[in-house]
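A single chain comes next, written as structure tokens; it is the form predicted alone.
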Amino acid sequence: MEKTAAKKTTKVDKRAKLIEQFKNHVLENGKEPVSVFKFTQSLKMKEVDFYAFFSSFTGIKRAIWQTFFKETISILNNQEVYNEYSGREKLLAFFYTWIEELKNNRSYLLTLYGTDKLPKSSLPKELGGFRQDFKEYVNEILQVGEETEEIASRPFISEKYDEALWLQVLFIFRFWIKDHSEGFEKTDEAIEKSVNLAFDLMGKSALDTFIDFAKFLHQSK
């Protein structure tokens, strides 16, 4: 038992080498690793050990991309008000609490993403499991905020609720790697208009009400 956790720990404490230097190499040099075989040897490590873990330079950054993610869920759910909060409250808290996990991040996340670097209609492919994380996560609020009637169940839009929130991820990303406000406080804003904006559209509308009431009156003929 001893010796097979302590093969696991150092599995788990190679990985976190491998992310932790991949970091200082691309903040120290302001560019990733020119190959794995140079990255490996500068950490006196076997090339065989990166492939471990990931199959590319991508698999790091995704991880970190994860990293990211998870930080911000853990610090959420150590919160005991975090959920009494209806759908728009916890959104609104994701977003403040992930821009200030990626503010520890910002001279990394600058280097490979900078305002010159970004791709005009999408971020790069090692986002993949991050995207997948969020649309887990925001489609359990979406799915409370339904039962509640804080989201209106609207035929064929309601699906693609989750993918318009993801669009949204990238907004205010964008929006906080350009940001140089005080405090970065004009990307709060964003984070707080652009939600409070989204759920209004999710949520029942004018339109909605007439929807229903012209069904009942049909209805009652």
Given for the second form:
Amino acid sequence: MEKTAAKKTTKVDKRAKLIEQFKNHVLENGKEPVSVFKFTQSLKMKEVDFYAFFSSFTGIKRAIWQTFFKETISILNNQEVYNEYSGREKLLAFFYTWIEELKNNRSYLLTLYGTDKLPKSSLPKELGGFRQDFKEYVNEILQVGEETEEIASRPFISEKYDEALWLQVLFIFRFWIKDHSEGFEKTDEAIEKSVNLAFDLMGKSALDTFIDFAKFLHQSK
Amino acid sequence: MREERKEQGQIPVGKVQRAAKFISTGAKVGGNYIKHYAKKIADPKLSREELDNDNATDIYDSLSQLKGSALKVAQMMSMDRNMLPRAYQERFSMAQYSAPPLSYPLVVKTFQKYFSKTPEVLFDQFTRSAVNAASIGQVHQAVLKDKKLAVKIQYPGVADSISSDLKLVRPFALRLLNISEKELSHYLAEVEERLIEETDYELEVKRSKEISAECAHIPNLAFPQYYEELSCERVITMDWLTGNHIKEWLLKKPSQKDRNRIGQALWDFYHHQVHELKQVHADPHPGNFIILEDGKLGIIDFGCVKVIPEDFYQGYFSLIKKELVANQEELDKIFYSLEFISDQDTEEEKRFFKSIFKEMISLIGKPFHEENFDFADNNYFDQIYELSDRVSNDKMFKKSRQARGSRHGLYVNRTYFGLYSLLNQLGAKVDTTKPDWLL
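Alright, leaving the form predicted alone aside, put up the form predicted in complex with the partner chain.
Everything in the complex follows now, all chains and molecules, and the chain you saw is the first one.
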């Protein structure tokens, strides 16, 4: 998919070409280019032209993550049924489509983030842009969810929902990277179950009723 | 919709949690026994039935939260009514209707993976939520060119989890079925093989087409048409059969004549499969049958098919010959060939098991001994329960160092018990036809 897009625009869109070539380099050499200088030299470009689009390789990797996200959203928007989905279903559909997108680039991702390469706690810098985009996207779902009461609004905690769902993105990504099941079926299960858990936790539950009751007792003392 | 989804969120994730679920049930069952004996000290008249009832509720509650093979085992146990105390049966037969749904996005994804198209593109209409749950999948209703279709979709990862699920079920099966460790392993190997076959939807379509073509000539039966081009490893598309399940149909108080007609169709269906095709729809639970508006018996779901090996067939069915019970020598030969008794047994064991098996055979074979048989006769079923109760509480069986009975017998027995109990539910009187070589 990336390839055809790149072909059409080689002459006009240097940015896309840079991204494409960077990916190819990673795929063929099993690592990032040594330096921007070496990289542009191999492309017969001036180093300066690179900086017109990206400040570093991190910038390219960042753009790649954002392309996956954009592509996912545009596929979703093309599915008629997507707009009729509840929040829970929207997020499920997002993850399924996103993982499909990633599958097209699994070798690239495995090279950069394969076993042990993804840090446990801190994020690689290049995920920043994707994180921002995802949070914006998911906040929209959450807002609608609160309006339809699919999601309970709780003081203090509600503001952290988007962050929690972002952690879920990382969880699913890690799961998929390590998944050896046929057709990544285990990842499908992980998505199904974790999204359901997340929405059950965010939905109104016995806990809310309990807190409400506790508050009442406290206040009417 | 929200309520429905909520159920699914409560399904325990992963093996550890599932194991935890089972352990908590185990603890509860143990607790029930303690409660029972504590109560019994206070009130010696307390019946075992009450205890079984408590246990059945707890075990059912825990099994109903599992999908896949555990549910399948629950179904099996509910089928093999002879093996289960009555209290368990009711609860387990409920399990057959309650599996939580798969999300629609995952359904869409499955379709895209196998057909590269969404269900909306493939069909003119497609229901967003499942209309029916099966143990390893769910059914959606679709319309294509004015034809109503049933589309069965398998849960992801079912095939992978069968072995680990069966391991989890072991301690329960041991306790519930009251059999020796060895005997259980002997049977679970057979169960595992069948379950793995059941996850192969391509095989199911192939078998469905074969068997329905072979049985097409039997009066009062109806089979859906299967659509190979709309089926794959994980999806089966077939005609939607409109009608009632047996339980619903019986609520409408059909006449004795109608009940006999359905019962006869059922009997003929099994007769033809067992004796002519030597492979049989081994899942005769009520959910797999639909009584159509025109009064025919519709048969769905050929997931579980048992192929009957020739040598087992000969031995097993020669047992239904009435005069055989008197012929000790020939009977012994068959008992050996069906692995009921072996040379490892002591003389005492041999004598004991022979007499028990003889009793079983003459009881189970009873419908075959007459021209026709009235399955509405509850006395007959009580005799079966009484015998199996006696067997399951007998020390000789628990002590037995070896598994008894050929593994092929498991599904053939299950089929016949299923058939008998369906006929009993129908209250049908049927002509019990026998194969020519037995006449």
